[in-house]
Every structure is written in C-alpha cells, then in structure tokens.
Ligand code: ATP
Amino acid sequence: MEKLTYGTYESTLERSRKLEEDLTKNPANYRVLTGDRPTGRLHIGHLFGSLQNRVRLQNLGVNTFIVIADYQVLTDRDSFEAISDNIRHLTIDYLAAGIDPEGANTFIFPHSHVPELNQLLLPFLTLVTMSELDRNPTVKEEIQAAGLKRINAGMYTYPVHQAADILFCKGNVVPVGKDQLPHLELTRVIARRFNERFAAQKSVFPEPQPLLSKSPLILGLDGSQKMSKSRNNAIMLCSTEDETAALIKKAKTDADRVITYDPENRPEVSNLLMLLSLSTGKTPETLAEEIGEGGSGTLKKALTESLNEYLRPLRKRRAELEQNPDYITQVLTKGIAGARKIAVETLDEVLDVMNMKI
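Generate the single chain structure for that sequence, in the form predicted alone.
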C-alpha cells in the first residue's frame, strides 16, 4: 500500500480556492457530503460556521447530502436514549436555517437507515492498516476530548465509516475545517486504493476534494474554547431572546474599557466583536471603533440586540416546525429514500467490480 500522507495546508488551501471558483460555474458537476452527529441541538457556532455555507452551496444548485451520523454517537458516549429526538431537532435546525429538502438536490438522512451505505465499511476496512488508524490525529484529539479510558473499535474505525458516508453517493466535495483534513485524506486514499485494487479499468469512486471553510473559528462565551453545548458556553438556535441576553451578559471579557479587535491578546472581547460582525455585516475593526470607550457593557448590549434581531426569522420558523412533527418525518423519509436509491446503485457497482455478484 502507498504511504498515507496528509500534504501541506498551503497546497490544500490552493486546491480549495480553485474548487470554489469552479463550483460557482459548474455546480451540477459536484456532490457535497456534509453532516453532524446528533448529540444535541445546534448553536450559533454551527450556524455561522457550517449551516450558512450548506445553504449557499444548495442554492448554487450543488447536489447536497446531509448525513446525520447517529452510529458515530455510540463511539464515545454511553447515552443513546436521546438519539432519535436529537435527529428530529437537528433536522428542525437545518430547515430553520434554510436547508430546503423540497428541491430535487438536497437529502437529509441518518446513516443508520441506509444499510447499503454501511455495507461499504467492510471492503473499505481491508484498504487501511491499523497503524494508519492509530496515527490519525483527529481521532487522537477526539479520544482526548472525550476523556475515554477504554477505546472501542468503533472510535478507531469511524474515519473509515466517514469514508463510506462520503463515497456512497460518490461525493466529490466535502466542506471541512483544518482539523478535519486528516479524515478526508483517509477517504481520498480509500477511494484511490479501491479503484487501483478492484476497478483499474473503470474507477468507481472519485477522490473527494476539501472545501475549506472561510468562516472564522467561533469561540464560546468563555472566549477560550470552541463553542460547544457540552462546555456550557454556547447560544443555541432554539434559545429565547431573554435566554440569549442572559448568556451574553455573563460572557467573559476583560478589564480594559476601550474596545479593540485583537484576537491574540484580547480573545474574549474579539470573539464578541466577531459575533457582532457576523450578525451586522460590519467588520470587527469598524465595530470596535464605533464602541470605543463604551466598554464591555455597550458591546454586550449591541451584540444582544443584533443577534436577537438576526435570529428572529430563524427562531420563528423553528417554532413553526416544532409544531409539525409529521413534516419532519416526511423530510427524513424522503431523504432516506433518496440516499438509499443512490446507495443501492453504488453497492451494486462495488459488488460487480469485486466479483461478488451472483
């Protein structure tokens, strides 16, 4: 087997830039695979960091597959009782943010309901070595973050399962952050090794390209860690305006009354300015100048008002969707059917080139 290497970030950045240019010109040539684990409801970090980009790609006309990675919840969590409820609320958050499953090019589905997708895991596992899984830096970080003392096999193989998520629909674009590049590189290697071993005459799988996120890292209200519900530093999309105000009021800042945008030396204040920028369209530097000596109180008041106004239509739509559970079931059923149709076709092709058809 070829040695698995991750390449340079600079080269990946350049490929992503060229990909972005072509996406706008030839959207029909691409299939995007993206998704989330159903561990809870989504927050504004998800909205600004990924949801808005998914809506943008969908609206360009790119075929968009959104996988709800429910099996992956089992890799590092003991609780499974809330998975079904979380799947439904995740779907509500997607729809409220602007994902449109009514069109022909958008599918939302949990991967546990697409058995043909999961069947790809077996041949894919034969294409990677244990040492390659051991070296995956993203898995190491997730194990450390979860504080796991006993590592189950699902955690080690979850990058391979992720490859099945991407390749079942022959996804050729995956929006990612820098920290997710090792997972995607493993998917690219699996696709290449499968084609070389089983389908040299006619490649079955594309090597998916990373589309690097242009969104800034959204820190939590503590200003020191990535926004996360489990860290109690997040503003949820389902939060009320009063809850949002209370959370922002408690956000960490510093003692300097003059507001400046300085992410390196003033991460807490700068993060609030970035959130204000995202909800107003003004640059963080401009906002810092406008607030000036108004201090953190003025900054928090401005952020509360602008963020609540920005989220008001989304929250209204979300409340309406919560009252219509049958529609959520309909969306998921349609997404599962669409994903399975494609997965059946892909698996049939896989079995054919592997000489397993009877």
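Please supply the corresponding structure for the form predicted together with this ligand (the preceding block corresponds to the form predicted alone).
If you are looking for partners or other molecules, they are not here, because only the chain is given.
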C-alpha cells in the first residue's frame, strides 16, 4: 500500500495557485464540496478562510455542494441539543455571505439526511490503517484543544467520513483552511486506493484538490491558536457592532509599541493586520507602515471600524433571513434532495465495482 504522508504545506500552496488559474478558465470541469460542523455559528475565520472562496467559485458557475457535518459534532462533545438550531444558523450564514441556493447548481445539506453518502464510510474504512488515522496532526490538535479524556472512535474516523462527504458527489475542489489539509490528503489516498483496488479499468473517484484562500489560517483573538467556534476566541458573523468592538479591544497584542507586519515573530499583531487587510483591500505591510507609531490602540480602532463596515451588509441580510424560517427549511429540503440524487448514483456505482450487486 502506498504511503500516506501528512502535511506538505508549500507544495499545497503552489498546487492551489495553479488550480486557481485553471478554475477561472474552465469552471465547468470542477465540482466544489466544502462544509462546516454545526457546533455554533460561523466566524470571520470561516468567512475569510473558506466561505468567500466558495461564493466566488459558485459565481464562476462551478457546481457547489455544502455539507453540514452534523454527525461530526458528536466526535468531541457530549451536548447535541443545539445541533438543529446550529444547522439553521449555518445556512443563514451561508446565504448572508452570498451562497445562492436558488441556483440550479448549489446544494446545502446536513449529511445525516443522505444515507447513501454515509454508507460509503464502510468500504472507505477498510482502505486506511489504524496507524494512519492515529497520526493525523489535526485530529491530535483537536483532541488536545478539547481536553478530551475519553476519545471516541468517531474522533479518529471522522476524516474518513469526510472522504465520504467529498467523494459521494465526486467533488474535485475543496476550499478549506489550513487545518483541513491532512484530512484532504487522506481523502486523496482513499480515492486512489479505491480506484486501484476496485476500479482499475475506469476510476470511480477523482482525487480532490484543496483550494487555499489568501488567509488559510486566521488566528483567534487570543493570538495563540486558530480562531474556532469552540475556543471562545472568535468574532462571529452574527456579532453586533458593539460586541465586535469589545472583542477587538480585548484582543491580545505584544509589548512592542510600533506596529510591524511579522507573522512569524509577532503573530497576534500580524493577525489583526491581516484582518484589517481583508476588510480594507490594502496589504498588511502598507497598513503596518501607515499605523506604525500609532501602536496597537490605533490598529484596533481601525480594525473595529473597517470590519464592522465590511460586515454591515452581510449582517443586515443575516437579520432578514432570521425572520424567515420557512425559507431556510425550503433551502435545506432542496439541498438534501439534490445531494441524495447524486449519492444514490454513486453508491450504485460503488456496489457495482465491488461486486455486491444482486
């Protein structure tokens, strides 16, 4: 069995750039699959790290599938009361950010509602080894961040489930943040091994490629780890302007008075500069120069104003969508039907090549 290697960030960045070029030229050759866990609402790390890329690709005419990974919530937490509410809020966040579910080519669906997708997990689990799952650096990091004492098997196997999420619709582009790269490497290996083992004549699955945004890792306001729904360090898309201001005010910086852009040595300040860059369109280097002696107070004030202004239209659409729960149900129902249609076809093909048809 060919070796699975996790994490070659530089080569992935390069591949991602090439992919970007071809996507613009030949959007019809691609199908996008991405998603989020319904563990809370979306934050600006999602927006800048992945969601904006999804919207852009959708607008280029690429088929877009967005999976809400509800089973995955159970990997690292006990509570499940909020799943349904979170599914609806994620959907609202997507639509507010510009995902257009009215288009014939966009589908939003929770994977629990697509049984044929979930069934792919079973053959896929036989294509990876326990030690490969055990070595996954993102899983290790998440186990540590969640402080888990008793780790369930779902935690180790959810990257395989994610392969089913991507491959059921033969997704070949996955716009993700940096934390997802090991998972995507696993999906590529599963696709390859499946084809080699069961479909040597004619491949069933493509090897999907990650598409990184300009900001593949937005740090949390604590500065030391990625911004995350579950780590209490995020600016949510649904936060009010005052809440946003208060969160930025509390954000960690460092003792150096003059502002410079130096992601390696000054991660906290550089992260704030990157956020300011994303909401103004200026480069972080230019912004650092402009602010310079003004120090972190000036930086935070500028970020609060720019970010609130940048998010204002999105937040307005969000508030309107919240008033229309029936519409959200309709969007999800359509998404589930579209995803299921394709999942049934793929499972049929899979059972056929595995010699399991009766």
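Being a predicted model, the structure only gives us computed values, none of them experimental. Residue numbers count along the first chain shown, from 1. By rigid core we mean the largest C-alpha set that fits within 1.5 Å across both forms.
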Following rigid core alignment, is the displacement of the Ile248 C-alpha between these two forms equal to or greater than 2 angstroms? yes
Core-superposed C-alpha of Glu102 shifting 2 Å or more between these two forms: no
Answer yes if the CA of Lys301 moves 2 Å or more between these two forms after aligning the rigid core, and no otherwise. yes
Asn232: CA movement between these two forms [superposed on rigid core, Å]: 3.4
